[in-house]
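Presented as structure tokens, the chain that follows is alone, the form predicted alone.
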Amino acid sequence: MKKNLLISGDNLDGLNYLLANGWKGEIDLVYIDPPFATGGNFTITNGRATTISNSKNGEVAYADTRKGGEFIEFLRARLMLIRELLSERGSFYLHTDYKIGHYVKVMLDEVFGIENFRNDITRVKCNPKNFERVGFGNIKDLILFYTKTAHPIWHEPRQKYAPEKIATLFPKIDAQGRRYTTVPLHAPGETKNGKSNQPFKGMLPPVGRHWRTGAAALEQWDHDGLIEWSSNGNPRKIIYADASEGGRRQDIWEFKDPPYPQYPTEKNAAMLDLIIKTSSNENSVVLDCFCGSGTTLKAAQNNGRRWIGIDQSDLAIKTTMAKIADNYDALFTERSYTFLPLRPAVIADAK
């Protein structure tokens, strides 16, 4: 198995390197957080990340000077290569903002096909701001989610119910004080054969419907006390609030930015955990070719995935190495990734 790979250099060169070295169709998940076409520099000043446009103070982390059509074509060149690297079950997430995101989506529809567009996810990034402006306060950005084909890796993400919703969603209380609700044991659609049409306790599902599972599983649920029988003998499945996985996650996420980022525009690690768990398997390869501080790479490793990171900023590479070292140096006698400089780099301990 190949080691994880950290590439220092222009990501166009890095992506071409991957295609030329056996990675075509091998990557299951790509998340990128590219520049947002702001026209300014992002810096580190006195050890703290800043996002001040055109700042001349501090160490420049990266320059975000491309705008308009130039920026879109900059992205397009890289996304065409990313699509080639994705496996047939691969997924792609691009983090952007409201100023440029709609133009980026039109281009992504061309690259991936509009039929492979899955979501425009709203990400709540901060608390409300109360300074005056002509326009509503901006507390969100967006993530554009595409898949390469109609059959991607997908692990249904669930979200625990908020405490105030539990009483509404689970209105019943059993003798032990546990909140619960009930759902029908049958579902629409009649089946002529198979386990979902067999008798249970001497009864068949209503006309035009079928049991949600086979009769043997229904018998086990009844034995375990997970079926509630109404006064007229109608069975319903019991679902306890404390055993529920929660509801399906929707397309508005609240993952606020770190309060003291190590690197400009550093993103919430829990958000990367969600994306990685949902759209990749254990040992899948995860790519971030704008890897910045390495949050995606660290989340991939924490979740048992392999990773590839690319960045041309020396500061980003140093920050990523430090973040990855937090995970590995105490556990491994040798570095758990290969470092590949595609250009002369001024990085300590690079070899």
Ligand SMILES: C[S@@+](CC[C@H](N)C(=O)[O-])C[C@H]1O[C@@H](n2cnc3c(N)ncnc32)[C@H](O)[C@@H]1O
Given for the second form:
Amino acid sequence: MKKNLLISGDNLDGLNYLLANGWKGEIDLVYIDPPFATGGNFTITNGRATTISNSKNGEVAYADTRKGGEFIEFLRARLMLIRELLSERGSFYLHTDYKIGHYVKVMLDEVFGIENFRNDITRVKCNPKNFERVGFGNIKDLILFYTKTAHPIWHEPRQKYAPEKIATLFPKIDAQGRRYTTVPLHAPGETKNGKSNQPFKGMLPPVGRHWRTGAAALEQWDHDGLIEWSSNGNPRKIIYADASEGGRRQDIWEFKDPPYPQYPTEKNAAMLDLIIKTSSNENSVVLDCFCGSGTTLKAAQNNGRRWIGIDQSDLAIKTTMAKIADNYDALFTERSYTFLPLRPAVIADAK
Ligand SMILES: C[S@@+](CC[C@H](N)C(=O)[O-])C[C@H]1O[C@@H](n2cnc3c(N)ncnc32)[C@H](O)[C@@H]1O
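Follow the form predicted alone with the form predicted together with this ligand, if you could.
What follows is the entire complex, opening with the chain shown before.
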């Protein structure tokens, strides 16, 4: 099995290195959060990361000075390589903002094919601000989600219902005080000769429909008190609020930036957990080639995925190491790690 890798240097070199060393088609998930073409530098002062791009003080963590077409072409060169590295079931997420994001989207459609565009996710990043400027307050950025093919890895994410919605969605209360609702035991579509077309307590599903599960499982649900019978003998499945996994996750996410970031523009770890759980399997390889403080890599490791991180900033590599080192055992038992000199762009191959 291939090891985790932390590569220090320009990601164009790093991605070419991966392609030349057996990673073509091996990576199931790529998340990147490149610079947003803000035109400034992001710094760290006395251990505190700045959140604005034009800070004059502190040590420069990374520069974000490319703009317009130059920025788009810088990204395009890397995306062409990323696409090659992705597996046939691979997914790609790119974090960007409302100023440059729409230009990036047009370029991504060219690289991945518009038919592989899945979502433009709104990420609510902060509380409302009261800056005095013409225009509405900006509390969101966006994540563009593509897949390599029509058959990506996909573990449907669920989101717990908001407390104020529970009473509406689960209007009934049982003798023990548990809130519940009921849904039909059958679903549209006929399955001929299948288990879900057999009689349950002498009853067949209505014409053009099939039981949600086989007759034996229906018997078990009834035995477990999970079927409610109406006065005219119509069975319905009971769904308890406290046992519900929640609803389908939608494309507006609230994952605010960490209040005390260790690195400029560090992203929310729970957001990376969601992306990783949804679009990769255990043991999948997850790549972040603008890894910054290693948020993606740490989330990949926590979720039993392998990872590859690339960044050209010394501060980023150091912060990543510190972040992952608090999971020291997992890091060092999975691989033996040699941190090679950082400059000029040297590939720190974990061998
Ligand atoms: C927005 S930050 C990533 C923050 C990260 N998502 C986190 O949670 O900490 C962008 C990173 O891309 C890196 N970067 C920019 N251009 C690069 C390049 N050509 N090669 C490698 N890394 C690059 C910067 O050094 C910076 O750390």
